[in-house]
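In structure tokens, one chain follows: the form predicted on its own.
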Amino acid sequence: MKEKLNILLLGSGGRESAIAYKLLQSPRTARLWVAPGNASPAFESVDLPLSDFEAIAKFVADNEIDLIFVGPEQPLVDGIADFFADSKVKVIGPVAEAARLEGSKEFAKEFMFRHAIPTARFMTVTADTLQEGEFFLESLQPPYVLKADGLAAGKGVLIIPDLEEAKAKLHEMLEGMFGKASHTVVIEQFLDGIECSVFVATDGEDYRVLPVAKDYKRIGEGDTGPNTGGMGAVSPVPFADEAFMEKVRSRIIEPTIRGLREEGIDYRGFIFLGLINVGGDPMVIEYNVRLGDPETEVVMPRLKSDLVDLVEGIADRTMALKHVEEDPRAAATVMLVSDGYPGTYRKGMAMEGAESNPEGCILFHAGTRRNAEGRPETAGGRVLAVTAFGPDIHQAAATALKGAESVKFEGKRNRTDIGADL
């Protein structure tokens, strides 16, 4: 095992910037680069394209990369880790065929059925089975559920309270709203509880889980509006005490792993389980194959063990080995967003506050970059996600809405109920 490490991280968001904070407090990185990275000043962005697999790789072989950490879904799907399999380089994420849990809803949703994992009744849909989905629709008690089957960043879900308005959206899919990404459509019963995430960093045959976390998608006060990529989080989540866990490990974690096993899928890395708590049980929403934004902005604060100890795990297969700890702290973060977001909004707004952490905050860029002066600028919706801990998520939530009145640039906008549900 090599007692250092030069790590690639590949994104732009907030969760690579929080993964990067972790990365960056163990005393086994060597050198980290963010690869296409943003303008935080925590850490070295290098301009790379994800989808430029040569590129990457010549980077790779240039500077003696040891380890490449991918943050978002999309070179996951498109088969990175295939790309470097037979290269030195450790790849912490999945092989694209593993990464159709998260890239093709149809598959998990199959998978999730093959396997018993408690999950919603569903059908899936397409052009020439449109009738059978109408009818399926008819079948169902409002709101209805529209999933489109492929990678639409993070917008692909339509919640509709009305059945005519139903059929009406599940035709537009069909017939392009997301792209090809909604050429199959999946129709799921609606299922009402709350929601929480579970992260849990595997090698194919061992697991652990990272601390609980829960965002909040809708862009309004009270979980109003339309949904957004996630605009806080809280960490821990009340709910999810040991009883709740031990449904999570033996009725879903478990069962995915063994699963993906028997179907000869060698699954390594992070599977992240959408869940919601149902009378008290746990059923799946969807499977993500990385972490999840903006949970990684409280679960890596939390996180107290190495993490490149723990994704060295991953990739030599000895999580076994492996062990987490949790700071007993709560943790919350609030999304600094730009005004008009999830629609449309302006970008290169100058920032003020953005270079220092606030007092008992972190400040984790997602959307910014640097302007020709090399000051900090807005360059996408989500904008900061400032992060705070606290004894309990309330009091880490008031902190972190103190902490995000000291950034300013023109729109700013955010939720101050963040964990105020809990």
Second form
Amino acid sequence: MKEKLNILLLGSGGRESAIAYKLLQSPRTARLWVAPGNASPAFESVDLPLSDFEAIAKFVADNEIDLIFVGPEQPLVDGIADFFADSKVKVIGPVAEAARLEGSKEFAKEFMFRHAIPTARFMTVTADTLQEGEFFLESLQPPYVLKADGLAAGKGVLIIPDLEEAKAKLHEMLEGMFGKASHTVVIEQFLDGIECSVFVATDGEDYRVLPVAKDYKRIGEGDTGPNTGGMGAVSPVPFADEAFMEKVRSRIIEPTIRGLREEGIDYRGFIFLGLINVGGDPMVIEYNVRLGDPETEVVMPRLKSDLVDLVEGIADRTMALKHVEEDPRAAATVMLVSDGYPGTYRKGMAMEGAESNPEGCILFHAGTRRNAEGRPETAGGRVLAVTAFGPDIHQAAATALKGAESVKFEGKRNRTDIGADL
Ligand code: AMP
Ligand code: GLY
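The form predicted on its own done, now the form predicted in complex with adenosine monophosphate:
To see the whole picture, the full complex is given below, headed by that same chain.
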């Protein structure tokens, strides 16, 4: 690959802001565009719709882009890597066939079953097999886990304490509670433990593991209330020690990469393992085919080695030559969200303090845009992420929380207990 690259990063969230931050630190980045991006003053946003591959191709040609870094899953599931397979530009992210690891929970579960990768017991149900589904529910202990097979914007998982209610919800899901995504439902055994997120960069053969993170999904303090896209994250994760990570590598990462290869699936990109620690043993909750948000807002700052160099390993199948160096400091991020999120919320609130980094912190824009006068305003549920370093995750979280106070917009909400459970 060339020494200096023009890079197009697809996406618009805090994750993409954190990837951009890291790409811009690299001496190998010639120029970076983020599409559609957000109001961040830290990089150049360009208004391109992610579903329009022809428009992206034109931008790539016009601007001599060498590398497309795909942030979110949807373009991958839609086949953006396949679309550009014969073109000069390299895409960081797997082809559609491989993206099924995230795009179909049924595919992911059956893949894990075929390759003996530790995960919850499960059964796949459609309208035709509803009764078997009910019998399977009866065979499980509460609570009951129901998952829409397809992509449902992170909302397609229900955890239900009561058997009768679980059966009722199973009916509703199959009847289209999450549209087509829940015409097939995966019923799972509930696993009890603490979760963590492990990101793996692979060229289909060799791999490198990024710093481990944990995200906080519920809206409320003490992990209460509805699930969100993520309210904060920390890295490292104290229980993910060397012994635990050795199990992750030998029982999960290596069988996953080997399994993909054996099935003739060319996986080049990041694999996100959503893991749960069940009595010291890692089990897979889910696969994603991209980096996580808001974990990336702590993982990128803790990545000391060069990100362009790492993703070159993915694109050129030279991962064996790459290395990942971690910053020994801990990092924490606190997400600032709009009042009402994850339900309905208002947009277009003026923001104060969003044009520069709060003291000792890094500010990552997420749901933000510029108004007609060019001033930043809110444009989403998750608005900004404030990341800080510290000697441990608790001190990092305290600094991030303090930084979060210096950013203001009407209806601003955030959790104050990020990392407190660890
Ligand atoms: P997913 O979209 O598959 O990551 O599920 C969303 C969240 O539901 C996960 O982050 C877990 O907190 C929870 N979850 C999913 N599957 C299970 C399971 N089998 N046991 C316990 N919790 C689960
Ligand atoms: N933080 C979880 C996700 O990105 O799916």
